[in-house]
Every structure is written in C-alpha cells, then in structure tokens.
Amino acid sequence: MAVKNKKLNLKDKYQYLTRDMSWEPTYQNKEDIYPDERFEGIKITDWSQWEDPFRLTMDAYWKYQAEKEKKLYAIFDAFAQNNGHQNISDARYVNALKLFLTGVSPLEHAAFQGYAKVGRQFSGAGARVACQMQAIDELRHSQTQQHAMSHYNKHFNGLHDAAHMHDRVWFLSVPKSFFDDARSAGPFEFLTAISFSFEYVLTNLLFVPFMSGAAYNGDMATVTFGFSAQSDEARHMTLGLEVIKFILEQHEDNVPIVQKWIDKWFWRGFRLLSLVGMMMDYMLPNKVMSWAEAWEVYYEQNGGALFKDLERYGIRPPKYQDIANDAKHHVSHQAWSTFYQYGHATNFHTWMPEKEELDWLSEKYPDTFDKYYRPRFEHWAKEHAEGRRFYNNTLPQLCQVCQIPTIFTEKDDPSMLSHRQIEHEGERYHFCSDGCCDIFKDEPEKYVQAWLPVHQIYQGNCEGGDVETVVSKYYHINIGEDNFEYIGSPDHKRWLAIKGKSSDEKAGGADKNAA
C-alpha cells in the first residue's frame, strides 16, 4: 500500500529550511568557523529562539518577487514609451532624482554587500537565512531604482555617472561614510545600525515622503519602484524590531552594548537624513509635507511608541533625541543654504525658492523661517537678479564623523554654529555636535582614518587644487551642464522646449495638475 506524503504547511517548511541548515561541526571548532560572533561582547545563549515572523521560505520568496518584477518592468516600459518624463510637474523635480540616484541607490548595493557578509558570521541558521533574503532584496532595490531613473538620463543632465560620483563627490561622502561605518563594524552592530536604527526607526522618513513626493510630481516610474519595494521594506522593518528584541532577550549584559549602538546610529541617521529634509522642503515643486511634519509623524510619534515598548528591556530613547527634535525646524534650511552656495560643485542645479514657496516655508516653520532664513534667501535672490549670483569658493570645515560641513547651529541659539574639537594623539579633530564627538571618543582609532573630501583636496589627491579641476576631472561633473543655477541651464531650456514655452518664462511653469 502506497504511503501518502504529508504536505507541509508554511511553518513546517520554514522550520525544516532553517533548522536543517545548521549542524554541529566535528573537525573544526565552532569559534573558528564563526570568529566574528563574539568580539563585540554580545552573548547569544540559544540561537533557536531566532525566528523570522514572516516564516518566508526561499521558494515562496522567489515566487512573490518574480510576480512583482513582471509588473514593475511592464510599467517602466510603458513610462518610457509614453515619454513619462514630460508629465512631471517641473524639471526642477529631476534634481531630487539626481541626489537620490547618487546618494541613496548605491546604499542599497552597500546594504546587499553588508547583509551577504553578516549572514556568514552567525552560527544561527535562522539569522543566516534572514540575512540572505535581505541581501537579495537590497540588490534588487539597487537595480530597480537605477532602471526607474535611467529613462531620465536620456533627457536630463547630471545622471550619467552615479556610481563614480558616489565614491568621490564631497556631499556624497555623507551617505557613503554612514554605510562604510556600519559595514566595517561587527555583525551585531551592523544589524543594530541598519536593520533597527535605519530600517525600523528612520526608513519611513526616507521612503514614504519621497515616494509621495514622486506621486505629487507626476513621476510614476519612481512611485512604482517605491511600491514594489514597500512589501520588502515592511518585512525589513519587522525583522529590525525582532532583531533588537532577540539580542536583548538573550542576556542582560547585551543591554548597555545595544543602548550605546542605538545612541550612535540614531544620531548618524539623523544627520544623514538632513539631505532628505532638504529634498522635501526645497527640491519638490509640488510639496507633500514639510520635513518638520514628517519628523513629527514618523519619528516623534512612531519612535515614541517604539521606545516606550522597549522600556521593559531597559532601553531608553536615543541620547540626543531632544536636540534632533528641536533641529527639525532648522536643518532643511541650513542644508539648502549650503548647497545653494556650493551649487558649482554639485551634479544638480540649485535655485532660490520663489515667493509662493517662501510663503509656504513661512507657514510651515512659523517660529524660525522668517526670523533666521527668509531674509538671507531674499538677499541672495536680489543679488542674483542684479547679476551677482553668490557662489562660495572656500572649502568648508567637515565633521570628522558624519562628514557634513559644520553648518548646523546650537539647540538654544540658532545664530551660533555648533562646533566641537578635541585633540587625539597630538592631532586636532573637528565635529558638528556632541553626538558626533561622542562617537569619535568611543572609537578614535576608527574615525581618525576617515576619508574627508576637503582634506583630500588640500593634500592633492583629487587631480587638482582648484575647484574647477576637481569638479570636472575628479568628480566627472560636466561644468555648465550639470551644475550652477537652474534658471538658464540646459535642463531648464530643454524643459521649456518640451512645454512649448519661451526662455523668458520663469522656472516655475509647473503643471499644478501633474499629481
């Protein structure tokens, strides 16, 4: 009599998949096979407690992802064939894509490399499988983002060499250094940095407002890859929370180590997201919400509930949370001021907001914008109108940790630049804040090796000592095409031609119904 095979349910499949991939070695010490599992001080007593809440198996994973890919690339093709770039709100919007493609998409590839490496370091099979799937997710996101934006490269400048620029351009060292820092840490710190602090605590601040911004500005290609990645991101966020709970539940000695990492990676993420704040407030012609509103919703409300939940493990909110909450009223304006001054050294165009945009900023930032920033912007606009468009030809002081110029101000005095400095082994190092200073003090031997763009220019390592040579030869930015003021640029002229308008018309010209 034939024996009928029992059909396994999803939970059983997941159990077999993960548990059967783990065995006790017989001719090698386990410590030699997984040498990086212990040096950070994290104590794991029972790896079998690690469980993916989605219990996703590889065969189910491939099936879901293949379905998503088919739909995604069908929409990309339709967008290209129908000249979708002509339906965006305004060509100024494309400058946000240039920053995203050179600043964020390479981070997806860095995350792929990080999870592929970290998965090898864990002796627990469940953790290895979760890292493998997330590595594949991140590689897919990197590829789909580049495909989504490749169409724009045929019609607009500044998108031609994103990978090269990510490695070299001064402001792109900010996101690059963030992931290089995480990838050169131990495996548990990497998970705390990326899975928890970036994916769970801060990722909504990057993807949700930006994808909504793409929809508001008629960019359906970017919206589509955002939706395609959203189910992956939701899984990553859930895993990020489970990771931190798993580590904390394994041993009480893990609590202070994890708390230190949360303090560090919250602050590094907060500094990195100042670029996103600038994109939301200044680079989207049709705006969704202000950066301050996004921070309140996605960090203060959601993050507040998260850290209340983690109190039972002995975890408190990040050390410098109050400073970050106060800075939401300032960082986007301070960042755009900097990029406007250095618009000759960027792969995207900059501009001063028009009157209706200044009024929108005044409404969204009633306590700070008119007092500290609007007079400066109106002065620069007046100078430009009189033929004296301001460009700053000096090189700024960079923070040794986050690598952002020291442009931010003190919490209790927005007219005072925040600057810290300390001496270490006879050398002086500079920082933008107490948060970055603390990170340096904890691991000075790591951060003294930081590759700071300004220092490299002064040391003659960037193919020249003047801005023009560095920008053209080292950054691969096409001078006069990719950079400088938006008004009168080739992109602006091309957009006017697409819309059948004369060059006398102003930048706006936005199709307000594009959303």
Given for the second form:
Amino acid sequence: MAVKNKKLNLKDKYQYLTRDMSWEPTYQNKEDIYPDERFEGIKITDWSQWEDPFRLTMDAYWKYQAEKEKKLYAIFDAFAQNNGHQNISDARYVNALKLFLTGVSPLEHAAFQGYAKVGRQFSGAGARVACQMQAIDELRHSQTQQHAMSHYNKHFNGLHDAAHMHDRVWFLSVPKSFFDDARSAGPFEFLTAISFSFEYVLTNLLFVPFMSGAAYNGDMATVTFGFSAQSDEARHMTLGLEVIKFILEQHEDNVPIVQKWIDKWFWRGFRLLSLVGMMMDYMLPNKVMSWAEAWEVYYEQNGGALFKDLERYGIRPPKYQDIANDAKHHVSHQAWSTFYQYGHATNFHTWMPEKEELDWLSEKYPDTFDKYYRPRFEHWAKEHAEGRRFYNNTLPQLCQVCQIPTIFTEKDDPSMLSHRQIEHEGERYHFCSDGCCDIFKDEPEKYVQAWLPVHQIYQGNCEGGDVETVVSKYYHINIGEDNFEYIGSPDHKRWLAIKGKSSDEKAGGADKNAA
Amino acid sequence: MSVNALYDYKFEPRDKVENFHGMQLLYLYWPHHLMYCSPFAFLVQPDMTFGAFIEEVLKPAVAAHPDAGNASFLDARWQLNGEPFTPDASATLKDSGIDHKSMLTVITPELNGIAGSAS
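Moving on from the form predicted alone, kindly provide the form predicted in complex with the partner chain as a structure.
Following is the full complex, with the preceding chain placed first.
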C-alpha cells in the first residue's frame, strides 16, 4: 500500500471514537444535562480517571458480535433440524429452561433498559460508552436466549408466554421486583447493584450452573448460547469491578454509601439465587455440583478474595454474609419444597427426587438433609404413591422485600422460620429475615408499595378469587398441561414416546399441536 | 423521608385494610410443621369468631398433615404478633385484638412434625 499509517492504533482509535466524541457544554449547565448524577450523594471529582479495560469501540463491537451471532444461529438451526431436544438427559431437565426463560431472560431485557437509562445519566464519556455496550449485550442476550429455547416450545409445555408470566406469576415477582428495585434507584446504586453485586460477585452462580447444567444434560443450544455470552460476561464483570473501584477512589464520603448498597444488593442477590440453588440440586437430572459446593467456590472463595482486595478502600464483606454462608445447606431444599407444594400454580412441573437422587442429596448435605428434609420428601413420595400427591391449598405469607414466601429458617435453629415483623406508620409488615427487614427499614417508602402477588389475589386484582381462575386466566398457565406433578404429565408422556417407552403418543411436535 | 429521590417520594401502602373489601389478612404459623413451607396467609372476616376460625379456616388448611388429627389447637400455646395470647373461642377476631396483617403462632410442643423432623 502506498499510504502508510492509514489505520489508527487501538488506543488512538478508542480515544477518537469515545472520549473525543464528548464535549464540555457551553450554553447549558452540565448539572441540568445530567440531573441524576448527584442526588444519591456520590461525589465524582474527576471522570477522566475512569479506566476502560477493554477499549472496545462501537465499530469493533458490531463486527465482533455479528460474527459470534452468525455462528450461534447456525448451531441453533442444526439443533432444530436434528431434533436436538431428543438428546437431552431427561425431559425433567426442560423445566429448568422454563424457569430460566420466565425468570432470567426477562431480566436480561430489564438490564438492557437499566443500562440504556444509566448510560444517559453519567457525565463521564467512558462510563457512558461502557453502559451503552452492556445495554446492547443485554438486549442480545435476552433475544438469543429466547431463540435458543424456542425449539423446546414446539415439543414441551410451559414455554409459551414467558414475558406475560414474568409480569404476573407469583414466584416471578421475585426476579421482577429485584430488577425493578435496582432500576428505580439512582444510576450509581444501579451499577453497584447490577454491575458489581450481581454481575461481579454473584453472576458465576447463575451462569455456570445453568450452562454447565445444560452441557451435563445434553442441551447443546443453551450451552452454545452460554459460550457466546461468555466474552460479554467477562466485560460486564470487569465493568462491575471498575465501577466500584472508581467510585471508592473518587471520594471518601462515597465509602459508607457504597457499603450500604453492597450490603443490600448482596442480600437481595443471595435471596434471588435460591431459585438457582433448587434448579441445581433438584431440576438437573445429571447434577453438575451441589448448590453448597457452588456457593463455596463462587462466593466463599472467590468473593472472599474480592472483599480482601477491597479492604484497602474501607469496604468490609457484606452484612449477613455469615447467614448466607450457613444457608447454603438449606435453601435449595426449602425452595424445592415450596415449588413442590405450589406446583399447581407454576408453569413448570415438580416432582420428588428418585432414590439415588435422595442419596446424592444425603451425601452432599450430610448435616442437614437427612435430619430436616429427607423425612418430608419420603412422606410426600409415599403420599403420591398412595394417590394423594400433596398440594398446599392455602396461599403463603410473602416477604415484603424479596417477595419470596417466608420459608427460610434460623441459622442457629433450622427447625424455626426466620420470620421478622415490624410496624411502620400503623401498618404491619412481615419479612423472611433480618436482611430483608433491614432493607425495608432503610427505605420504607420504597417497599410499602410492593405488589405482593398473594395480597393482590385477595384484593381481587388478578381476575378471580380462586387459584384456578388466577392461574389460568391471569397467569396464562394451561391447567393440566403446564402445571402439576411431572410424573404422568403430557411432557412426561411425550418423553416416554420419544424414547420408545410407550406407544400412547407419537413423538415430535405435531402431537402437541393436536392435543 | 429516608429514600434519596429527585422529588417528594411518598406512596400509600398497597395493602391497607380498606383494599380488602371488608375482609382482613391473617397469617398463621404452626412451628415445627415445615411441610407447610411458610406461615399461611388467610383472608378472614374480622367478625368471625375464633372458634369458627379454628374449625373453618385452620383445620382444613392443615388437614393433610399427619399431626393434624392429634392437634388440640384451642388448648395449644398461642402467640399474637409475638406476644402471649389466650384464645377465646366465642370472641370475634376483632374483639380478640387480631387486626389486619396480624400473625398468630400456634405451638403444639408434643407434636414435632413428620418423624420428629420439624416438617
């Protein structure tokens, strides 16, 4: 080539395409342009100190992601054409996907909205660009997850109306309210909540179990999505750490504010992950590792090292970390017990573990499973065998903050619920723990307006007074197809037909449409 | 106001008693019977008697539990919102001091759940 140095080096290119696209306003007040930047009390003295670890520019972003997406969709096509769903370990596995599609994929979309919003609110160009790219990542993830799982919708029940269900179904108010809480906070709290506490501290506990779980159970579509998203997740985690370090380095007054947010969002994230715990221990026919083991590796070890590193900024590990660490022995069993007894109001099936699974649980949870949970499960299995499959025909008390039924037990006495109760301005409020109660007491105005599904049903706001009407009309759960026990369900029968174990139904998607 | 906000951040509680059309919420917790995953949330009439509450609401709710037949709920140890409470079967819930979103705890020390597991 005759022209030398036609291409810019990476650093210059980054400078031109990000920081140099920003300017100092002259005829408007900067404070009027970025009105949300100050009200949380965070003090930023110098935005130019913001580091951009990836130095990714938009033109490179499009090119790189388009290539990844092309490969991803080629694999989805191959998966569909080869009837990939027939190669999974067992149809019980698909119920984990139903939970993911209704509980997690809509959060990716909520994250997209959240990053698009905060990306507008920072006066620093580096932070704006990072948020912009993450916003697009989250939108892509939401879409690609739906595409990865859409093949299953042709062959199994419960995957037909995820976005609608996310807004209405009782247990989906748990992930929904988590993100609504973060998105309705200021921009710095949002980043501490999602980029740091969730993406950096806890995301491995969501992604690794689901993606390894997919691999262990023969779900190549979801595994491929996981690999495709991995490089994005690495960038998100780096942003999460950068955000925290940047805020803490800017002003010492920021430290107590950030500490309070870390305490809050660690606890909220930990509660949300109860759903993942039960998925790992109960919904994967081929187990990857136990929830307790995952918590030890990804929180106690990795998180321990992280908070050691943050000590020099004056940050300590999250409040109630000891309660969370102890709860690793209990939460998955407590969550599965809850879904099992409310399996008439879920878009996925529930079941009791088989004998070898019970033994696996006894081995993985030597101090708790046989003492507190195995007798309950064996009783339910016996009841089911005798034609009395247990369903709880009442509605549960919900925590005002995390919105999970108040199912969790005391650290020092697992035979007692860790229920907490307070009065605030003449109204009574109930909580699952001190962690959630503290969050309420800190910002009661935010949580007195919580849309608690049980109370909404009782107020008559869910299209009916009885559970059956709410479940079918308001939630769009197809009764007898999507819900109830797995054994004997249409999914179960279809799986037996696919595996040639029963001639009752033909394999494939056609029979579902006919049913 | 404790919420940091850009405007006067004040909202009505969503679950005030007037939103329940003359009814009220009542929670009931039966310790050591964790087969029921959490306390029950019942919708009850404030002028229902305590005896009727036991017969018409509580007993059907717990009927599936193996301990239910052996429980003598009226003679059990009770708490109302964490304080000791003596039930009077003929008094109404309202006259018993049970207001909206109260929680009753009924303790049956001789019954410890399925195979003594607190389930």
